[in-house]
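Next up: a single chain in structure tokens, the form predicted on its own.
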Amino acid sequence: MNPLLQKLQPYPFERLRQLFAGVTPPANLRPISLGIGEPKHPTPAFIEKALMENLAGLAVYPATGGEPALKQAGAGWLARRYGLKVDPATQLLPVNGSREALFAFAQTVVDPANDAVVVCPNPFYQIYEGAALLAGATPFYAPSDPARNFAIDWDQVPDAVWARTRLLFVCSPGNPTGAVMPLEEWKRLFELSDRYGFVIASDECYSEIYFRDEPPLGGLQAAAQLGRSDFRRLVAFTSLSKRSNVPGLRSGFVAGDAAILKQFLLYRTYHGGAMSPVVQAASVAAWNDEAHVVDNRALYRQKFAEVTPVLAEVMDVALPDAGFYLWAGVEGSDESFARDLLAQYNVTVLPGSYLAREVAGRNPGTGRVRMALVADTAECLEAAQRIARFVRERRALR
């Protein structure tokens, strides 16, 4: 067996199952889960229709590089959304969802020789860590600043670490905090990449769920604004899962540095990363339509507008910049909070400490919980009201 598998940490949801072992929630309250970031809004009918109309694609092997129509649809979306011009033949590659691609990308980019390092934010999406470990690299957890909505303090990464870094994972809008990286932060990362030669993987799967008038800045967009139109050492990852409410479609694309994507395509050819022609057809329809994305964003805006004030009365929580999570501060242990909430009110939330690693005696997720507002407004509002009662009752007992 691959000995690197022994280095993998239990996934957050496995830890959550262990935490909840032996808990019997009240039977008179229906279960409500805010624990997993799985979109629950209905899949648009036109995407389902595109799937059904293209079932003949099941009879052929797909090309790993993707059909021209899909690559053009992705390039067209980048032009409309970010004002970018990319070559769909060389600067864009379809992938089976951003999670699969983020993991495979590390296996392509990282040379484990010379004690390679992969830098990721802390808290973070655990795929970054697992991808680094199975690529034979050492993860380095860049510290976050709670005073800046857990934005990463890149200046706290030592020069000696940057010198060994082969890959940097960034996530904007962030999971779990919803923080969006501004242009100056991107400029700083590009300067570091130029100095030390590492590749930047920009995870942008939450880019289309936002609450301000200005849409979140993308990594490729930032590069273009700073005169880096070749996107050197930068690849952005996007997905239809959240944007179009199709998590089961497993469809997205990566775009950026053509030289890197050429090598990524080579890896994927051997890895078996081709997307089904049926999924490609549905994806073309999804990328070419924006009306359903606007409607979806409006649903999230209404939901967060109703839910956030209820929780803000009793918790340290505020409307995020983007994404569909609330990153809430709790009194005492985040694990105890989650366990007791399930036991008393049949609501599931994820302890924040499960989404981070302890560094220098501090876990930046400790004392917080992540709440995924993915169900409909009524269910999320009911969950928020239960949580508010739970917090008030808990305080009264102290």
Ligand SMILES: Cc1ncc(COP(=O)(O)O)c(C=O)c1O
Contents of the next structure:
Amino acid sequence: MNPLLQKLQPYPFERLRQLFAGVTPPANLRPISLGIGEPKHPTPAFIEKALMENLAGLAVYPATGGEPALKQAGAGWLARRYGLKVDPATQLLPVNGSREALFAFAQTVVDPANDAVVVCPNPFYQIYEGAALLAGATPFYAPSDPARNFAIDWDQVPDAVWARTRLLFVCSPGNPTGAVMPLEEWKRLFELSDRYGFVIASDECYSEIYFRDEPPLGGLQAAAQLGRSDFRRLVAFTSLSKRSNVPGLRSGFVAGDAAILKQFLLYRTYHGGAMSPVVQAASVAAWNDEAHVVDNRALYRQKFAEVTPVLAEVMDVALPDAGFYLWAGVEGSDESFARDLLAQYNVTVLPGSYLAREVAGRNPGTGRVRMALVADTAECLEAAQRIARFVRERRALR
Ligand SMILES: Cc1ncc(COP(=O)(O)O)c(C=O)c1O
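For comparison with the form predicted on its own, kindly provide the form predicted together with the ligand.
First the chain shown before, then all remaining chains and molecules of the complex.
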């Protein structure tokens, strides 16, 4: 067996199952889960139709590099969304969702020699850590700062760690915080990448769900604005899962540094990372349409506008920049909050400490819970009302 497998941490939902073992939720309240970040708005009919109309694609092996039509659709979207000029032949590759791509990317770019480090935010999407460990690197966790809208405090990464860093994962909009990285933060990270030579993987799968007027700045867009139109040492990861409500389609793409993507294509050829032609055809339809994305965003905006104030009355929570999570402060332990909430009100939330690691005696997820507002507005509102009652009753008991 690969000994590195032993280093993997239990996935947060496994820990949640253990936490909830033996809890019997009240049978008179229907269960509501704000636990898993799985999009639940309906898949647009035109994407389903495109899938059905292209079933003939099942009869052929796809090329790993992707069909020109898909690459063109991705580049077209980058041009419309970010004003970018990307060469679809060399600067863009389809991937089967961003999860597998984030993992595979670490295997491609990390040379594990000389105590390699992979830096990632804390809290973070769990794949970053597993990808780093299985690539033979040591993860280093940079904390998010609640005093600055959960921006990552990159100053907490010592120079000696940057010097060993091969890969930096960034996540903007962030999961779970929803924080969007501004241009100055990108500038700082590009300077560090230039100085130390590490690659930046920019995870942007929540980019189309936002609550401010300005759409979130993309990593490639930041690079272009700073005169780095070759996107050196930068690759952005995007996905249809949240944008188009197709988490089961498994479709996204990566774009950026052509030299890195050439190596990534080589890795993927051996790994077997080609996308089904049926999925490619449906993805072309999805990337080429923006109306459904606008409608989807409007649904989230309405939902967050209704739900957030109900929760803000009883807990430390505010509308995020973007994404579909609320990252809320609770009184006392986040684990007992989640367990007691299930036991008393049949609502599932995820303890924040499960999404972060303790560094220097501090876990930046402690005392917070993540709530995924993915169900419809009525269900999320009912969950929020139950949570508000739960918190008020708890306070009265103290
Ligand atoms: C931050 C982040 N990145 C990537 C993913 C992977 O999404 P997908 O593989 O569906 O593109 C997720 C999924 O929840 C996520 O939260």
